[in-house]
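Single chain ahead, written as structure tokens, the form predicted on its own.
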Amino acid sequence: MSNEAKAVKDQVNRCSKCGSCREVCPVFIEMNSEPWVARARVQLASAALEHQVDFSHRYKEIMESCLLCKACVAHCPNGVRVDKLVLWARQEAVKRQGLAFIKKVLLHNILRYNYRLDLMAKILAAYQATGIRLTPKDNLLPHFRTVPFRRLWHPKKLKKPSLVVAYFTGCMTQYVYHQTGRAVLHVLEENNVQVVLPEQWCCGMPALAAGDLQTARALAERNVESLTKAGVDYIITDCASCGEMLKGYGQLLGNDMARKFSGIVQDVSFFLVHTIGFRHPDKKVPLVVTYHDPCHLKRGQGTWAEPRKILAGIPGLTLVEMAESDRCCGSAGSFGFTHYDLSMKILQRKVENIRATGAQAVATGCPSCRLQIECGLKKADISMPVVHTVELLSRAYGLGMEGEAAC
């Protein structure tokens, strides 16, 4: 038995079936169908090792509707890894059948490609400004914009920096939140750190999540190689998925180099209170706030307090906690468009959650979250503005807010 199905069959024998994880599958929670809890997961993985059942359309169905939103693993009285587990049902699933043929193209023909990217973002910035929608799930696409962000804006020349970072923006900052990465630009200035924007690729969580560990590794090493000969002391990233994704590098590509990378990646709230000490702003933003945890920043990266610290230390404005403020919002990468129905559904507690705060806008530190609760936001009529903690803290600094609804 190879290392990885030994490392498989530990977390299969570590569930005692106990059914703990009903409580908090937000899938499961919606469905109420055992099919669609996370140990029949860990069960059908097991079958899978023990060479007990085939790859069909019912597996895969099964295994893809997980969010990868560790709730399961966070509550298990076991600390079964379930999104390990199937993770690599995923990617023994492609090795046996390979991936569906959109994806296939996405992944291997665009993803890989820095100008096809840059190509695809202006092709859909062009269709969305012909105003035709052909599906209901256009409207989860965000505004994307023309030029991206770091052909755009280019960090100022500090004299005499404290730190040197290389920023990884995500493709969604690079595409579409482009007043995120302004806000990043401008807090770090004001703090005295020296940004750098290396070239850099897609951080390669959609391959992995989507079983193409291939890509994955590929797009991994080209940012390890590209970030590294950058010299910088940390990489910091306003994304919670690509913080999550680029402090795995080490232990997907295993070699001492990537560990080295994933080493000095920091989500920007943490470094901007653990390692630079943020300095607090003057300007008051006087502003009702709500806080969303997302599930790769709170359980993927452990960091929840942080953008609390942030947002407590901006005058004038007011964090009120929202009930279930980690639960998944339903976004979870392509799950909003592979799984629409289902994501609504999971989205909808999400709103009255914050409906029932009654704060004025809502914080969180991950470009999808924001974009899946826009939406959600927007369907139920809610007008409130959805930005990332660091873009209320520029605001504090003296850079206005830009806020727009993705859809």
Second form
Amino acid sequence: MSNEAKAVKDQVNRCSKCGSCREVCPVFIEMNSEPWVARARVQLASAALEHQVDFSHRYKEIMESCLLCKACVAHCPNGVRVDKLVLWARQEAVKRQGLAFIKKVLLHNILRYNYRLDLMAKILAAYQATGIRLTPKDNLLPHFRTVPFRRLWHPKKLKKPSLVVAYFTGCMTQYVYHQTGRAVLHVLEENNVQVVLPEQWCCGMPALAAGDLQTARALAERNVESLTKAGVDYIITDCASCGEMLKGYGQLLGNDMARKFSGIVQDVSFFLVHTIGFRHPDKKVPLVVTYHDPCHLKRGQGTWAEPRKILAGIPGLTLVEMAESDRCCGSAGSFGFTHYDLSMKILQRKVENIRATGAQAVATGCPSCRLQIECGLKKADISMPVVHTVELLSRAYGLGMEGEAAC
Amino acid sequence: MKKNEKIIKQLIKLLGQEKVYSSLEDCLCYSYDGTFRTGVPSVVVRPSSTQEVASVMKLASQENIPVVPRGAGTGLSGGAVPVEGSVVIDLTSMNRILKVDPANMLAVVEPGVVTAHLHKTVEEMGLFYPPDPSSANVSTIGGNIAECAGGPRGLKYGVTRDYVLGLEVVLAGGEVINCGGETIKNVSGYDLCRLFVGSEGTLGIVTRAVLRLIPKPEARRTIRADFKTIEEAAETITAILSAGVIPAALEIMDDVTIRCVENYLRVGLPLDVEAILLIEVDGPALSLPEQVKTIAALCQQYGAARVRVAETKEEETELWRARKSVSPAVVQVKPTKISEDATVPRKNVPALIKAIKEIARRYNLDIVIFGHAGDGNLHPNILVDKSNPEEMERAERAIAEIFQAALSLGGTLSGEHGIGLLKAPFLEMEYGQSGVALMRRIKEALDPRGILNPGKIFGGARN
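So the form predicted on its own is up there; where is the form predicted together with its partner chain?
Following is the full complex, with the preceding chain placed first.
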């Protein structure tokens, strides 16, 4: 038995089938039948390992309907890594049957090349400028920028910086949320941290989640090489998913260079609170804000107190906690597109929880969650901005806020 | 195979495509419950009304196909593990609370209602449904009724059977009957309600239940006492009850459990004691300080090394944290835990604990003992690795001896998990040949073809 198969078997063995995951799995709660719960996916992974099932259409349908939100992992008395089992199952399916055509084009022919991503963003921006909407799913598309962030904005050169960090901008900041990128640059500069923007590629999470290990590894290798060459103290991200992915490079590539790389990756909120000890701002931001915990930040990286500490440090800002702040918003990357109705149902509960707080704005630490929540609020006719935590801090340091991105 | 396809077609005709799952993948997702046993059904149906359940039973009985009813599949005796080739009836789509009647203090529910959902709904109205199996956050009322679920509150409030006033049941042939009703008193005819409660899906399928509610206790308080010896802990329990105080929960953790939890939590649990008792009292707020004082004094008097009374909500949570962390703590030792529920008359709890420890030593197994000491219902958990067949075999022999020990101390095989598949081989040990034969006659009278959850309780193949 290969090491990988052994690791899968170990996780399967840990599952006592107690069914606790039925309480927390957002997909199961909407679907309400056993195949859609974590425990069933463990059973199916086990059956696949024992060659009892093929990688059939139904098998893939069940494995692909997992958000990888880790709610089950956090809740499981036995700590079964269902997310890892699901990723293994998806990889095995891809190994045997290859990727679906559209996924193959996106992951192999576009995601791996920055200039093609740039071009795609440009085309989408042009399409959006026409005002045409082909499907309701178009509402899930962010408002694309015609010029990517790293080409448009450059960090200031500081005289005597306390630390030098590489800013991993992530595709969403690169092509959509420039305001987050600007806020990160501003906030770090205010704290005397020199930012550099080395060449970088997609973190590979979309490929990993689709079971395309080959693309995920290829992107990881490129990023490790390029960012290591930059010789920085830390690598900072503003995206929960990118952050979790980069931190996993060590394990994904299994070499020392990658492990060292992963060791210096920090989410921007963690960096601000623990590594640099951010300067408390003096400008008031008189807002009532509620905070949404991204799955990949709270359960993926254990970072949930830090964004709250930043918000608490902003004068005039009041934080009101929403119910189930760490419940998945239903975005999960491309899940919103592939499972539109289900994703919208999961989102609805998030929107209700937000509405109930009576807050004026939502803060979060993941651009995908932001996009999803923006759509949910718009759909529910709630006019409420969604921002990245650092954008609020940046505002308290005196930077004006850009108009909210349209959904 | 051909017969199967015909049945699936007929089921689709009866219920519609979306309520019938027949792929191997779907069937695998229904092949287990909360135990380590599995069985793959040939089809799963998800009816949403009594009529649909009745129509499935009618078909199953005509075609002579085994049927396995199922709720959330959290049972711990294998009651919902499908018989190979059976039709599984997943009742979780029938999940409506039909009414809560505060004047008559009752609730009418469908079987798929999640227990905790009922708890929350009635408690918001100042009412209380006491049975609280540890799986309450996901288990269903239907499953609770089929297994007669208990929980920590059993000592003071009783178990599921004490709250079932009436049932609507679909019989093996598809007939729908009602027993009991919406009155507290009801002695007309045989007490069929009690027959169906705990019958593990072998006599009929509950499609509606009338449940008795009581007023919600106003407040509660928690006390923890550590004892150097199990005997001191047991004497304290008797003393508390003799003093006229009936705690809402009276939980015990033995030394092995304490060590496991402390290794996991590092909260400073005492490692030099044989037992920790967690005692919760509830009732009118005014009466609680007196009860707490009595209990704390008795604990001291009977030799407790330390007594702690929770003064705040946070302290209460802290005291309960150790008990609630038992499950995650013990799996750090070994991945598989086999949870038993041998139960003895209260005063024999120390003897049963001693006997289990001796069995653990002889079979060289890790066994943690915790549970509801107040009602004699212990949960020895055997910690094993199911991929180690030799260890599993030792565990099975140890379990047989634990059962023998419980019975010889005047107890029962099962306090709250049911017999299911796992304990079926031992039923005669408890009731003798004639006792089991009588139960079989009842089963045959209600299910002459033997299609309802065959193999459960009595073991063996179907008829």
